[in-house]
Amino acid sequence: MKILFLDQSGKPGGAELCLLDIAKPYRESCLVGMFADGEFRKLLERDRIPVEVLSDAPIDVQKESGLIQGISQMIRQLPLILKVSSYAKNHNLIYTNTQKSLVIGAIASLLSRRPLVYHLHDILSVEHFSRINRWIAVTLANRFASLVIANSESSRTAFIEAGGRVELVSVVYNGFDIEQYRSPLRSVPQVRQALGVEQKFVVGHFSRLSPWKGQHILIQALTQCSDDVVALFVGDALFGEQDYAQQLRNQVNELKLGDRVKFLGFQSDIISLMTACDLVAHTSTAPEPFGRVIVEAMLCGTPVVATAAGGAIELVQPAQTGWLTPPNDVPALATVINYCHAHPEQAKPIAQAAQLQARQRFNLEGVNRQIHELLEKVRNEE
């Protein structure tokens, strides 16, 4: 099957890492078309997946953008639409991996007469998108898509509540290469020594620095924990959120936590870092579509605490495979941290149960088989 994958980001976020895994089985016949250059292209090339940067002009539509800005951008992107349409004619279907690529891919699908698939990695809710952007995504999917793949029941529900057609949507959770998590590149002592946290209780937070990812919640929670509890923040500020990154550093200074917080920026060896943590905290203030970090922590055998909203509720069984706390609830987060610190013998079997379940539920081979069957159905129905 020849697939034209589309993604607008040059930066490897969760949706891009998911696409990387989905595209691997089709590397002999697919093409990943990107609308911006960056590290994501290098990752695709490393895995020998054909990739081409189709545009160097950014699509300047944000999640809060209105109708006029959206229409203006559509006109400016006409050359890109025509290029994608031309490429699509040499493929069996168009697979759009993000909302911006959906806009381009939907029109290209009409022009090229190729079926369209939309992989929904977002919760189309008021917390994440403007009313116009939700309307655009749902209208284009309803009109042009043959299939919408939602990455969780929460994403599926939000799509339908926003007006999406029920019969279009199939839920397929993200898949993970289980073997990668069995053998970290560095040992726990190596990582902890390099970071200077050998005798500390380490709470890891793995996400881009963004207000809705809630790093400030974890920083505040440290004030209610013993002095040997430290936090590692792995990830950079993206998409114009550098002001928030500075706010976090100011917060650390104001609370006099400078010796208990480390900002590590972007790191490639996530698995070693997660394995070296005593607890991984997910603190999103709004519902998460899926929660990739949660599953990664489980696969590393590290206890995890997550916000009880969105996809996280589908991943964590409280007190069985992890802990859930209400959004923005600093005392509740601190309580879980203190419990895991004081009772490692109780936290360990919970992490082991989560690891076993994650290996079974999110095995990449099984997930890719599900997606392939859905794509074959789309191709056969055209």
Ligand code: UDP
Given for the second form:
Amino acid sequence: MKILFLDQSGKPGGAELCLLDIAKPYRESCLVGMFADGEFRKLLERDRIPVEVLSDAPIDVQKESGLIQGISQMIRQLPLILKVSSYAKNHNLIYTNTQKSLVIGAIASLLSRRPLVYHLHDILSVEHFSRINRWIAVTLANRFASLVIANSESSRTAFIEAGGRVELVSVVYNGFDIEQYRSPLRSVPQVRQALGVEQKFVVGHFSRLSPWKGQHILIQALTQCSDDVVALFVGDALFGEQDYAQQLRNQVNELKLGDRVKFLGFQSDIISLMTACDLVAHTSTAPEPFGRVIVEAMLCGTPVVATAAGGAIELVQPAQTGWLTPPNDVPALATVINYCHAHPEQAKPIAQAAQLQARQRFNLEGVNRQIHELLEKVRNEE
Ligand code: UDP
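Now show the form predicted in complex with the ligand, given that the preceding structure was the form predicted on its own.
In what comes next, the whole complex appears, and the chain from above leads the way.
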């Protein structure tokens, strides 16, 4: 099957890392069209997936943008739309991976008469999207898409509540290459020594730096934990949230936690780092659409505490495969950290149960098979 994948971002966020895994089986005949250049292109090239940056004019519509801005952007993007529709004619279907690529892909699908698939990696809620942006996503999907793949039940429910057609949506969780997690590139002592945390209880936080990812909650929680509890923040301000990155550094200074907090920036060897942590904390203050880092921690066999909202609730069974705490609840997070620190023998079997379950539920082969069947159905219905 020849698929034209579309993604607006040059940066490797969760949606892009997920697409990387989905595109691999189609590498002989697919093309990933990006609307901006960046690290994501290099990851695609590393995996020998054909990629082309289709535009050098960034689409300047923010999640909270209004109608006028949206329309003027569409006029500017006419050359991109024409290019995408001419490429689409050489493919069996258009697979859009982000909201802006849905907008371009929908018009291109109309012009090229190719079926459209929308992989929904977002919860279309007020916390994340303006009313107009939610309306655009739902209206275009309802009118043009033959299939919407939601990355969790939570994303599916939000889509339907925003007016999305029930019969369009199938839930497919992200898949992970299980084998990679069995043999990290670096050993635990190697990583801990390099970071100077051999004797510490290490809480890892793996996410781009962004207010709703709640890094500040973990920093605050450290004040309620013993001095040998340290936090590693892995991830960068991918989408221009430099102010928040600075705020976090100020918070660390004000709380005099400089020797207990490390900011490692964007890292590619997540598996070695996660495996070397004693606990992985996910602290999003708004519902997480899926939460790749939660599954990754499980696959590494590291205990995980996540915020009880959105997709995280579908991933973690409290006290069986991890812990859930209410969003923004610093004492509750500190309680879980302190518990895992004091009772490693209790935390370990929970992490092992999570690892076993994650290997079954999120196996990439199974997930890719599921997606392939859905895409075949779309193709055959045309
Ligand atoms: N990630 C990474 N390097 C970093 C920080 C994060 O590769 O320095 C990865 C992380 O392992 C996960 C993804 O980025 O696979 C983030 O996905 P998630 O669903 O947790 O959040 P999103 O970015 O989609 O909101």
